[in-house]
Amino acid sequence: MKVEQTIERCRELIAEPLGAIAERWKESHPGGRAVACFPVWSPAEVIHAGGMLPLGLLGAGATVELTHADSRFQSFVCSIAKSSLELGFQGLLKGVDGLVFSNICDVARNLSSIYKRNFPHFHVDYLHLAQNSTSGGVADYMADELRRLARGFEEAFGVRVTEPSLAKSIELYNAIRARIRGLYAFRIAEPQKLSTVELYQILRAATQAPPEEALSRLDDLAAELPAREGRPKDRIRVVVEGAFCEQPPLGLLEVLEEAGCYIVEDDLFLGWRWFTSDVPADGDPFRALGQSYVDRAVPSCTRHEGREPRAKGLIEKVRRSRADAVIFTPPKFCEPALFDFVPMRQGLEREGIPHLLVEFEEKMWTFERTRNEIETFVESMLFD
């Protein structure tokens, strides 16, 4: 079936080094530039509007050994920062021209300067994301930051990011995000037909391909998936929360599903699906992106939201997806996720929503203890 072929192509793509993907794209785009973005929020539209290839810098998982990066960080730093830096030391980003980081946490903030110091040949920019969502000037501030980012690309690479080209890129990424929202809605409705392991591979491949190619692949899946066969199983429906930045090992997602969970909502890959609805393509596109960062944002631990309690977005996610429980999956040493765990847990307890905490790191390779914890949690709900 075409669905299986498409998912297999996604598996092949995400197994390739990021640099190899960039170099292959450049073969058909002479003089082109590739820019990789560290999660959580990725300004892919601005990169694409300059004729460049946006890519997701999502760490290396278990594919590389840390032989250099450990000496540049403290021991209590998250795995994704170390493995992302290691990609540079091992030459696996050869072909990538620029890197964009932002102030999603202290580690990401420092990773920008560490890359600049160790790899001066990269164009490295740091996006100062607004943290005070209640300010009346936050949309204009974000628009100015995006314009500054665009000027940096123009000076470094000689490209031009015009308002018409940015408006077209916004329309393209609106279409991609709409297809992704469609896949998420499909999984909520029929999780037996689309596993989260498969959806994860599909979404990760979308961050490592030209957006036009990603959109075509997502269109194919939207057309083919409804006819896919899948027998419902006796599982609980869960929301996975906390894996917004460091990517969980596929083995962990597999264990969650094998242990009796349908994952019906998550916060994976927020960099490519930050907006909950279409960004307006008319008017000033920079300001439209800035305003959308404020008003169309997926709730995340990486940004203080002063307008509503932190648990509200998570509870809405549980209700919308008809989930039975929440499984918190913060990466080890992830301060934003661990800081927000307490108020979110308190909110769930007030609503009577069961929850479980399972920490991970991207190089995790054994899951037996985790499997036992999840199976016990599932059984306590199924047979209560």
Given for the second form:
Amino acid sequence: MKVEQTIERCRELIAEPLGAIAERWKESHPGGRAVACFPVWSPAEVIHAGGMLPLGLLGAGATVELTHADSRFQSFVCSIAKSSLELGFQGLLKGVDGLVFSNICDVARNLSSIYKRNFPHFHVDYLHLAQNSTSGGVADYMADELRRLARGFEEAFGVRVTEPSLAKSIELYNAIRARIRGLYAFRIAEPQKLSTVELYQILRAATQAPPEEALSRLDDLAAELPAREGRPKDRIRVVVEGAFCEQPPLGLLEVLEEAGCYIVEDDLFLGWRWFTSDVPADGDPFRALGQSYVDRAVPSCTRHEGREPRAKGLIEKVRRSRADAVIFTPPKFCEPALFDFVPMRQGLEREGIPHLLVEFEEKMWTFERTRNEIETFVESMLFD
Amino acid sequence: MPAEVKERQYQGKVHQLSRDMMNAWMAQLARANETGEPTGAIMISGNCVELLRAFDIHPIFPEVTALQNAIRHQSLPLILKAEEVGYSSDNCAYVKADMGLFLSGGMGPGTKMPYPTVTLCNYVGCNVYVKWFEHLAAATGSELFMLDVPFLRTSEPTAADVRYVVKQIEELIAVLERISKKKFDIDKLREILAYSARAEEGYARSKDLCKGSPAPFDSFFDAINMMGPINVLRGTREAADFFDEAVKEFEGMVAEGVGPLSEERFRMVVEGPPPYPYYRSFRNLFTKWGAVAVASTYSTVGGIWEWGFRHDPARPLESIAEQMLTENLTNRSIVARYGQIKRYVEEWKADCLVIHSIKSCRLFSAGQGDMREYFTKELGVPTLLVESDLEDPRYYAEAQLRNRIDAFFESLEHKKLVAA
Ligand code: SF4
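Same protein, different form: I have the form predicted on its own, so give me the form predicted in complex with the partner chain.
To see the whole picture, the full complex is given below, headed by that same chain.
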């Protein structure tokens, strides 16, 4: 399949409501269960190992009007929390059986139990992912936490999550992550051949489809992309940082590119490409996956890493991708992103790396002011 | 509308004692800054201050520093200072006031507030704690220990949760031995825990006395006098003695049939932290209606003692782990809090629920609209939700608050009259 056709397919997929995707999958998997994961990281492998369909619960962007959720969550709460809850109120998750949240922030934490209260028919699990990166007890703890999640699925859905099936699912997701790493390396090398808007659609589609299907699409892309035409433009190379949970509107990514940026690194869909190298598939797979969450993790606003300061990972990203600047894109009201902005900015300033702050909301639909800001920033860099 | 209730009778011994004890603790911190004695920054929620005490490490509570600055109307310049270096207007203002204090040179050598030797992040539910202490440790150059306490996401903590916390406590003890240059003495810790248990007993008993009418103190506004001793000074003989005194005083008031106001007209449960920059004004908005908080959730952030949990000197590390895992408000879900409030409404015989929703603390506030829905629609408990902030004075709109509060109590009053 040609790259354009593959991306078109991705576009179609992500336009579908999550519930409809789950329902369609169930037609060919009678009795199957679908489980949606709220950002950032969830062990999709554990879900898949139980024969279930893992999906990404990524809010509703500008596609739904809030009619219930805004009376549950106040004005100072991020949009993804409200729109994700609204999906439940409007029945747009019909077909999804389970939801997984984790301790990324206080909002997600409260959302998890509010979901459970309002929609008792969902099997809702809340993972406490380790925040102590160096304790001697962390690997055991994480292994037990993933086993607990698996047991929950077994009890709720009558599925089985065995060690061999988990090992197989880990291999499958390792393969997906390796392909995604490949795409990121490709974009660093030849950003003119793969725009971030396209990469975004590819990645998002991978969270809205069975992993086997996602893998085959990624393989097609890996084969076809190098031959794609694309003339380099006079743009600056930037890292986009902050959109790891609430989804930036596509219009924002478009504006960033049109205003003169090649986005060569980002933290989009961070949880779906969490590991910097393959999760070992030998030994106890629960332990391997759990320990990898801590030891093979990408730097993230939602995991405390005691072994290195927050700015270090970002600076490395800038160097590795040969970026000229960083565009911070925290979602409005997102505490983890807004807090990390401070030390990251200080780190960049120490290194003399230019940066710009552009807050967004998933439901944002006009970008003219943002376009002006970015254009001014780009010009200042190009003509400096 | 009946005549306004104006005077507040209760200032009492408890108030003064608490103030003296907290001042003594602050003086100790100032001395530690001069002598270089080790200090440990730690958070209020579900804390393990007893461990610091076992090594004679002076505890610093950045939240208390922040709230004291707010009460003294000094928080805004500190918040603005932090915003100058990039903190967002949407970040928790406690953190901003604390980092603003650092940036303004109000902490560290030559000031009353020492830099911590160790920054002990008791991550008990609140995700902002993690960020706050990362920043504080980096700014002050102190060693950071992340004590990761799994959130209570099952009815009981799992065996793995308990093992993980106990393991980290053991690792923490090794760090504290190194920092304090003292060997861990389990008997000393047991003694400290016995004092803790005595204070917890007294705090629980005091709260229990509020079940009677009139309640002897306001369990939201006056509980602040007890929150210092129970959360900051817990594990000392002074704190244990303080609660003996408190119980005596409150029992006396119950016997005399007096409460904090000249008349107790409405019994409320209050959910959420207070607006520290306008503590008194906010209180007055309720006082005039004769509304007394008979129970509050904020008074349980450090620990929920009223359901019977006590630190146990016979199981020192395990009981510290249990308290952090289960026996405090912040490590429990917001929906578990609905259960806690429901119990207060029923057992403390409250007429209404007042939710003070604050922007800074999403742990408390995110989703309180759902809480209101539950109490009004499912339980039929009259519920008022008002918004401001616990630290940032810019979010306190007195006129608007007054209108909402007046309208709410007017309608409650009307209902009472109709029912009578
Ligand atoms: S956008 Fe930020 S605040 Fe909102 S749920 Fe995600 S991590 Fe939490």
